[in-house]
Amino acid sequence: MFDLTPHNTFALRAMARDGLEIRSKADLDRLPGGPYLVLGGGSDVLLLEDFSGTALLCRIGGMETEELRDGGVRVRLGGGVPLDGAIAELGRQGIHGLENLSLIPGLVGAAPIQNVGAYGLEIGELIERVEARDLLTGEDLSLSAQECGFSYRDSALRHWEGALMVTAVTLRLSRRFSPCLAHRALEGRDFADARSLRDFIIGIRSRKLPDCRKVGNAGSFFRNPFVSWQKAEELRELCPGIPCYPVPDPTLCKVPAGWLIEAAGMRGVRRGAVGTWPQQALVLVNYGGASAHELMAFAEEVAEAVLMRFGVALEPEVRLFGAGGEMSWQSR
């Protein structure tokens, strides 16, 4: 058996039935037989049961980089890459576009798979292409930005029939500090350069999340929820204060989840071992020997709280995983 407990930023105990690291994609050729649970960093997954297959742990390294004649720089970064250190040095090299996702847990490899973002970018608005393995099929594949079906903390990625190990990432930055500041952290500020904005938005991340090498988390644990402009009006009635944000589709909008829960109550809660951090109530954390039962009892109070509140379903952000895979909110 193997344990999965140091490889789950929830420090979550349970159990593989055997494990590998994969360094190089010769190593996906030699795999026993499945089923297989790729897992990166472990930041964004809640294992709420004993894994009956083989946890795959990608540690696919390399950094290649190609200048390009209008000033952009293509990179290409191996799946088991750690991001944050991929954006550190490549700040060092005088490379930039991903200042705004400083400090986010977890590898280049599941970066893609949920569009990870923060501070008003998304990793997919720079994404050239993914390489990555079907694990069922053998089959090598090299998808397009386009191809990955990009949305809101999604891609086709995640909704993949089959297991999927993203082996490699490139994408389409800068040797030009041009900043992103469309978040509202971020506007109206001034940023000499790049330097300065990793260091506010480290310094931000710093003051409102828990550091998951001290207190169990994954994160953000759900997902904002988009609302027709209708019920944003109904929600603003009930809450004036209720902050509301245009997405794409102009029929929708965007509410932050933790106003949702904070507003709910649900703020700095604590029952037993698990609760939402105080600084951040989008937050859940394993204090210390909570287990997945009640880790997900907790989720679901919050997410009833705000429902009965304001009539919002949150849906959640982590990954849930059971003995014989992934499983979706509904079906857990």
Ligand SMILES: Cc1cc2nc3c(=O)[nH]c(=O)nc-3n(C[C@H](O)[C@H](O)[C@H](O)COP(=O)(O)OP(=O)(O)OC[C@H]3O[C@@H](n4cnc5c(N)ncnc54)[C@H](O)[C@@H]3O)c2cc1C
Second form
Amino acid sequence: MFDLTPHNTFALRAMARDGLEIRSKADLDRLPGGPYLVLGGGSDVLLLEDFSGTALLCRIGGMETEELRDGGVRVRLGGGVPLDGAIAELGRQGIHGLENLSLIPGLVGAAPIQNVGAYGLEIGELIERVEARDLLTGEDLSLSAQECGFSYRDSALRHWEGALMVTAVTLRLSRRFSPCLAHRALEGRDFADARSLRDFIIGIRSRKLPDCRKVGNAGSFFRNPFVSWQKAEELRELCPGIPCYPVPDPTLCKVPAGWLIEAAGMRGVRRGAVGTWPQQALVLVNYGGASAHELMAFAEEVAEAVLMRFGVALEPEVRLFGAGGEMSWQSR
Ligand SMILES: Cc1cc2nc3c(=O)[nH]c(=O)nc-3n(C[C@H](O)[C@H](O)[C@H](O)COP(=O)(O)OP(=O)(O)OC[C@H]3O[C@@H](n4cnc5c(N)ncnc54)[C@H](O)[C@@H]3O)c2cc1C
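Since the structure above is the form predicted alone, I would like to see how the form predicted together with the named molecule looks, so please show that one next.
Every chain and every other molecule in the complex is listed next, the one we just looked at coming first.
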């Protein structure tokens, strides 16, 4: 048996039948039979039960850079490289573009799966290619950004038939610091250099979010819901000041789930070992010793409070895994 407790940032106790560290693509040539649970840093998963198959921990390292004639830099990162460590190292080398994603836990291989994003930037905007191994067919894939089909916290990779391990991600970055200031927290601010933008983001995140090395959590538990503009108007009456962000579908807009949870009176609420984080209602935490059952029951209570108050159904952003693999919120 393989202990998954140190491999999920919710710090939930769970086991897998077996576990393997994958340090190179060659390690993927000699896998035991499935099912597989592919994990990076375990910062976006909720393990509901012991897993009946093999956990594959992506630990493929490597960072290669290629200077381009226009001042661009092509950067290829191994799937097992910590994302924030890569951002820090690239900054030291004078390579910019990822600063807004500073301090997001987890490894590079997971980043394209849910198209990680923060402070107005999604990683899919900077990705050129994703290399992956299809674990069912054994085929090596090299997918363009278009083939990855990135959208809000989603991608075609996330819905891959069977199992996939992202082995490397190639990004198009730059020697020129051209900050992305599209987010409300950054609008109108002036950053002298990339380091000051990174420090600013780290400062906000450190104040708002619990450190997952100290308090069990997986960041935003729920996705920000998309609602019609008419519904957004109704929400504005109930929840004055709630921001509404445009999305590719012009009939819809995105509203922050954290605002809805807070306005439903659920910020900082604690039920035994679980609760919503006092500084950010969207983060569900395990204060220590909680079971997956307690966390799920509390998540349901939070979602129910928002549904009752605003008529908006929340869906989890974290990925739920049961004994046989991924489970949906509906089928849990
Ligand atoms: C405090 C905190 C703050 C956070 N803030 C943000 C944020 O601002 N924005 C944001 O988008 N997310 C955020 N997250 C969520 C999380 O950090 C990201 O989703 C991150 O990309 C997960 O990386 P991971 O390596 O931990 O993935 P894991 O949790 O290990 O896995 C997540 C999913 O990706 C799959 N996966 C992992 N690695 C691979 C691979 N190599 N190949 C194929 N599939 C793989 C897993 O099977 C699983 O389905 C936060 C989490 C925490 C704890």
